[in-house]
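Read the single chain below, which is given as structure tokens and is the form predicted on its own.
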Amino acid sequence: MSNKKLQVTLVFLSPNGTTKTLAKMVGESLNDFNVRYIDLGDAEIQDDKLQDIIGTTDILGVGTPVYHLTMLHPIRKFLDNLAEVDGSHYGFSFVTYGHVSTGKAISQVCKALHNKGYGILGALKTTAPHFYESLDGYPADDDYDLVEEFVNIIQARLENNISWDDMNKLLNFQPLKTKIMYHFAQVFARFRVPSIKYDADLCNQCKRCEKVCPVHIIDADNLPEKGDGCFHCYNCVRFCPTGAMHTDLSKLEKLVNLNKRIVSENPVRAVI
């Protein structure tokens, strides 16, 4: 198969920028392809326009950070709304996670693409800092090496397709403990994360929180009310210049450290 003219579209959501960085690394390594990027956090992209773009895509890469052992809800919605395609279209997933576990995120993305008719080329996982951690040192040299390996595998599998049965076996890499914890995480995660509080006296109506919310559910004029869909990326807290939006980050750090001890993943970086 000639890959000279194939169109690759990388769709992702990246609240703290690390998954976007990974998408750029993958795209820049796909030298023999036409590559475009779609950030689902971009409010300018309408659903009908998005589907038109996807309709002209030969290879669709979908990237998500991992929250509570699963992909982000907007990524799930995007995959649910995908039109079915024939066997000449391909897909892959790439995920970032905060040194805890990728959970079911990788297999969920690949299975959703497979169910829409995409041939699955593989998946890539790598660790990235949490939003409250410094981005110094990210991406690491190992990440660049991993992306190069991943792109080589994608190109090889375009020539010699891997069957879904074989791909599905590779995706089933999580230990039983993680699979069990996944179900608990979906039920109890929202009760364990620290809530976001709002102090009207500190708010200067800069509306920065509106701009940085990746799911666009904040209307600064109606705070503390928010729309549905918050997955606690804490961008509104991170970028609030006055501290009007705030939370107890020490509680979040303790929660993450506990999760690392329970369901840490090895190897931390891998091509599937």
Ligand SMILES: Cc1cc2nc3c(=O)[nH]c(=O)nc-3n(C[C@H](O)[C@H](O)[C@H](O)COP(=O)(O)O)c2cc1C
Contents of the next structure:
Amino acid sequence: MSNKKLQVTLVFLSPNGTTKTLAKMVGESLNDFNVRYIDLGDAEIQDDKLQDIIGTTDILGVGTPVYHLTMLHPIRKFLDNLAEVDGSHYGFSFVTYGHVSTGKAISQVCKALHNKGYGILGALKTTAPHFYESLDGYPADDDYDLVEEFVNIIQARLENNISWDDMNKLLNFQPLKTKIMYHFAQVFARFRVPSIKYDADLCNQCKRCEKVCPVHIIDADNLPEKGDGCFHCYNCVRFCPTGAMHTDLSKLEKLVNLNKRIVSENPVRAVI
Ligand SMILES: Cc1cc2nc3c(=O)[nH]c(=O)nc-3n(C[C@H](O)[C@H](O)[C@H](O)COP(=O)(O)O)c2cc1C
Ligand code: SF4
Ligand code: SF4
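Return one more block: the form predicted together with the ligand, after the form predicted on its own shown previously.
Zooming out: every chain and molecule, the one shown earlier first.
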């Protein structure tokens, strides 16, 4: 198969920006392809337009941060709504995670693409800072090397396809401990994630929280009510200039540190 002029679309969601950075790194390394980017957090993107774009895509790359050992729910919805394709379409996944574990995110994205008819070219994972940490040092030099390795593998697998059975074996890399933890993580997430509080006296109605919410569920005129689908990215807290939107981050840091001690995935970065 000739790599020339193939259309690659990189679809991602990235509340804190690190998955978006990774998408750009992958896209900029795919020199022999036409590359376009779709940020699902972009309020402008309409479902029908999205489907039109995907309809003219040869290779679909799907990027998600890992939250509670899984992909973000808008990514799942995007994958669920994807139209089925014939065998001439390919897909891959790229994920960022906060040094705990990628859990099931990579295999879930790849399996969803496979179920829609995409031939799976591989996956890429790298660790990235949490939103309360500095982004200095990300991406690391190792990340650039990893992306280069990934792009080489994609190109090789376009020439010599890897079977789904073989790919599925590669995707099944998590230790049993992580597979068991996955189910607990889904339940714990509901109870242990610090809640977001709102102090109307401090709110100046700047509407910044509305703009930075990746799932657009905030109407600043109706706070503290929010629409359904908050996945606790804390963008509304981080970007609130007055502290009207606030939370106790120490709880979150403790939770993350505990999780790091329990699972802590190795190798940290990998091409699959
Ligand atoms: C609510 C929440 C849950 C998270 N869960 C995990 C997790 O299960 N494993 C992990 O390694 N990192 C976890 N992280 C860290 C993110 O995966 C990491 O910061 C990622 O790089 C964020 O991507 P972004 O910059 O594109 O938003 C979590 C972060 C948040 C806010
Ligand atoms: S409401 Fe706040 S924490 Fe929830 S998804 Fe939107 S920005 Fe993130
Ligand atoms: S960002 Fe903060 S101050 Fe601005 S509207 Fe939202 S809650 Fe109010």
